[in-house]
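First comes one chain, alone, set out as structure tokens in the form predicted alone.
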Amino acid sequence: MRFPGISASVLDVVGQTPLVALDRLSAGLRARVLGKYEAANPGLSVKDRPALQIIEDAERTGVIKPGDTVIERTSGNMGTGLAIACALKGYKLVIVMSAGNSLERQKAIKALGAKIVLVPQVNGRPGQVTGDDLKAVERVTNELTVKLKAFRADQFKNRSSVKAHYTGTGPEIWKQTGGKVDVYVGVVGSSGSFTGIVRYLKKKNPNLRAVVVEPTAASILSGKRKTPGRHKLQGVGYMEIPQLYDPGLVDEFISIGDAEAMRTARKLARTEGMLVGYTAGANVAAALRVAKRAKRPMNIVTILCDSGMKYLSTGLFD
């Protein structure tokens, strides 16, 4: 028997996340900074959206059927989202990730029933995954995809990642702001969220400004860096240009260092009561920079990518 207000499964609660005004952090500024709180998703991150979209699109096109194996390379958040979807839909899941990603991410994926293949780091440090580490993970993923005859989710190339945000996150932001969003600020990892959200918002408001946030040590999209550097922001700044990235959507680049990202994440916890990760800290730090120079009232929207619970072992809140 079905009852109004009862979800059929946890997959039904992916998306429709709150947009929270960070008025304490932006007190005294003309502009208002609004954070899309993606930790409200079942897997505690923004990646639940594209994970579900990829699986459901593959089902609709007949690419996969229950009992098949799904495989993906990930820093952890996409792996968690896929693990939830695969657990509910009856797929085996193999996640390939660098040993440099946080322990909490590894444990969450295992708890959800997926198999994890950890790839030793090439030249990174724990908590700092480099471009070389990512290349090593990619090689192992390619080998296992062939060996296992698996369906690769391939978030870095799969356009379902963009679709999830163009049809979901972008419209949610537009509705939640009443169509009054002036600037979008966000990191570029696989670029699914940035491309999907900005493409939708610019369709609704051609005057919207879109700002890409990059780690200072890996500012490749802006052209500031040509060689890789270490940084703590997980899931972004791998020193490669994602296939889903559309430079024509970008109006500005802002580089954020580890210290500023960590400091802002800690302020979010202590000032706004919101426990988020390194990358969300970088997003908000960049949004506050934009807000500080604003000469008129405006709404600046950014993504709070995931929960700080995934980083308790990393020293972020020490």
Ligand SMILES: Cc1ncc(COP(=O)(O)O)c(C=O)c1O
Given for the second form:
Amino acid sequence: MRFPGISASVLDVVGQTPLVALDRLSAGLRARVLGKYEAANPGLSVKDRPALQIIEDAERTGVIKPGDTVIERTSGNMGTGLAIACALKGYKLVIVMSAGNSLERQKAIKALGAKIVLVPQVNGRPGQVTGDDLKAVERVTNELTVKLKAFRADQFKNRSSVKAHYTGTGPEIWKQTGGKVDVYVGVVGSSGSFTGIVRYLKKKNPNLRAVVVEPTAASILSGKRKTPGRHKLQGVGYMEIPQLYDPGLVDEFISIGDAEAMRTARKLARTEGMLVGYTAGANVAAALRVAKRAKRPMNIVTILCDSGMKYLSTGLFD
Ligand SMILES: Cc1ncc(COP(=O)(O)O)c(C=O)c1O
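Got the form predicted alone; could you also share the form predicted in complex with this ligand?
Once more the chain from above appears, this time first in line as the rest of the complex follows.
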């Protein structure tokens, strides 16, 4: 029997996240900064939506059936999202990640029943995964995909990621703001969220301004740096231009350093009561910069990508 107040499973809880006005941080400014609270997803991040979409699209097209093995290389959030979807739908899941990623991420994925393959770092430090580290992870993932005859979720290429945000996150933001969204500010990892959300919002409002946020040390999309350096924003700022990235959607780039991202994450916790991670800190720092220069009232929307609970073993809140 179905009751309207009961979700059939945790998969029904993915998405429909709150949009929270960060009015205490933007006090005194003309513009309003609104945070899409993706940490409220069951896996505590923005990657639950694409993870579920990837599995459901693969099921629909007959690529996988329950009992099959799914594999992915991930810094953790996609792994958690996939682990939730695979646990509910009956898939074996193998997650390949760099040993440089935080311990919480590894433990959460294991707890959800997935198998973790840790790849030793080539030249990064714990908490700082480099391009070379990622290449090593990619090599191992390719080998295991063949060996296990697994379906690779392939978040960096799979267009289901864009679809999840084009059909979910974007329309939710539009509805939650009553169609009044002037600027979107967002980091780029796979670019699934940036491309999907901006494509939808620009379709609805061609005057929307889209701002890409990059780690200062890895500002390669804006062309400010040719060789990416180390930074602490796990999940974004890789050394390649992602396949899902569409430069035609971008109006501006803002670079944010580790210190500013961390400072802003701490302020979010203390001032807004929102415990979020490094990339959320970077997003809000960039959104506040846009808000400070705004000459008229406007809504600036950004993403609070994941929970600060994932970074308690790092120095984020020390
Ligand atoms: C913490 C965090 N923030 C932001 C992102 C970027 O999201 P996207 O892959 O949609 O660009 C990711 C992606 O994994 C992430 O883990």
